[in-house]
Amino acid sequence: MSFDAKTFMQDFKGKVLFQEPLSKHTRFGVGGPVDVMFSPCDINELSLFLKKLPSDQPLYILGAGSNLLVRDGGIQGFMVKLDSPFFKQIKIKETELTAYAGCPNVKLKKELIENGLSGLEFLCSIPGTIGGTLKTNAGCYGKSVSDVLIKATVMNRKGEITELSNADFHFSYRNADLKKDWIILSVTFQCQKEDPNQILQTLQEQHEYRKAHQPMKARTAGSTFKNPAGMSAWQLIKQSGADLLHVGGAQVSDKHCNFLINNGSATAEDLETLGENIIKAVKKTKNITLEWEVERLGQKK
């Protein structure tokens, strides 16, 4: 970096760390470092950090790097990370339920049965944040969070609180209309009265599901193409015969061939290579090109 990163970063009160490997905060558990994380104590210091950010400095936000394949060679930069307790809060209002971004979305299920709300049992099953959710407009189950968000705080590269509507977003299919450098701080959705019991068999049942047809236990980052208009990618890929191919320690799973697993010993270069060859694969047997719909960001060794 061309300037002084330690000096820079001495004065906050949050969490700072330096050339820390990013293989410890993804799922696939591959990724070279990243020169600074920084998980700021609350919004005004979060502010104040990106007030002071040089505009030349590169700035990436972390979630819970459920959808994320960092390359082997790391990120230069400075990474953000919403993971103190300021951003895990979670506020009720009547049928209106608002979660801070760096909130797991497995921690909705607590609050959704106490206040019997239904609505967001969908989002209890998917692997990540509140504000990398909203990101990626994630779904299951028939729902995504465009038809349940009501409205969103983000900040801005320079520091500034803008909330926005559901219609800002411009939702599409797995993706919201955001600029790369802004932080999401916030999201509030639209609940509606249930029956606790009626609520805890939902997530049971989605719970169940998941762990039948998904590698919930394996290093995956989840859905790694997105599936084409009409079609399915899992589809594709098994009729394609891209589903017995693997590269070093990076395979595809037997239970869901949409999703690409680290055995162990993968490296990002592994994986990301694995899934350029199914790519090539299904180009070549059904013409159709897929998708990432997994998030590559860094540099190759």
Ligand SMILES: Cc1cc2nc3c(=O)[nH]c(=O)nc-3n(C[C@H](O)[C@H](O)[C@H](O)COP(=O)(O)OP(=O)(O)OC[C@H]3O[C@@H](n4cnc5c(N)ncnc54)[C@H](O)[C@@H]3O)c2cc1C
Second form
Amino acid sequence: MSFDAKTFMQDFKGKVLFQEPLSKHTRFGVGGPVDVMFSPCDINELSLFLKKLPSDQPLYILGAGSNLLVRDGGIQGFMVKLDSPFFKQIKIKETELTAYAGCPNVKLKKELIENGLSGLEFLCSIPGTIGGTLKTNAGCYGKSVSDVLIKATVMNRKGEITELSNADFHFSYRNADLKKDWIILSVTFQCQKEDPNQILQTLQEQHEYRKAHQPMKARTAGSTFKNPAGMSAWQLIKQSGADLLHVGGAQVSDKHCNFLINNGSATAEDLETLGENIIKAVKKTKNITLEWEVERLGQKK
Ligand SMILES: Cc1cc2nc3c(=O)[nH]c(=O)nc-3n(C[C@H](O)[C@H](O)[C@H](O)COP(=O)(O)OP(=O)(O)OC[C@H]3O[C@@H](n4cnc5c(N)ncnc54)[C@H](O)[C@@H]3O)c2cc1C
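Having seen the form predicted on its own, I'd like the form predicted together with the ligand now, please.
After this comes the whole thing, all chains and molecules, with the earlier chain placed first.
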């Protein structure tokens, strides 16, 4: 980096890490370093940072890294991670719940039960933060973020705040339209009043289902490929025999063959090559081209 990032960052109070290995920040446990990782203390500091950051400096936003495959050569530029306590707040007004973007989804559980609010149980079982969950229009059990979002507050690259409605996101399968470098700050969801015992039961059932069907504790980024219209990616993988493939320390989960797993020794290169080999195998046997759902970023080594 020719730009003097250390001098630029010295006046900020939030946590700043230089050459931070992204393997520490992704569920896959792989990924080379990012030049600068910044955790702003609050919205004001984030705004100040963006106002000062030269526009030619690359900027990335990181949630919990649950849907990312960061390559072994890492990322040049700045990465913002909203993991300070300010960005983990949850506020409730009648049946509307507002969560800040760095809030882990699982943290919603307690609020839903204590306040007798239903409608967001499905989100609690999805690994990640509220920001990443909105950006990926995450979903399960027949519901996705687009079904429950009222509005979100976002910040543009100039550090200015705007409010966006549900319609502004033009939601599609696992995607919310958000302009490049815009950062989600907080998200307001619609809930309904419900008996806390019923909420607890739904949460427990969904947790049990996941434990039984998905490798929740493994180093994985969830579903690797999008389901082609009317089909299941996992079925196509199984039928083509690609579930038996492996590359170095990267393998296919035996619990759910649309999940790739780092068995502890995989590089990002192993995982990406395995994914590409699966795409080739499904194309050859089924004549269908699977599309990556996991977002790949950074440079190869
Ligand atoms: C075991 C497992 C099971 C999973 N099951 C599901 C499932 O059932 N359904 C499902 O949809 N997904 C699932 N996933 C994928 C993943 O959990 C979701 O995509 C999750 O919502 C990603 O959140 P994150 O905070 O980890 O985002 P990250 O992976 O860190 O980032 C994802 C994207 O969001 C962007 N982003 C993150 N925060 C912000 C922000 N504040 N502002 C703007 N952009 C931002 C990032 O730049 C990136 O483009 C699963 C993953 C795992 C590991």
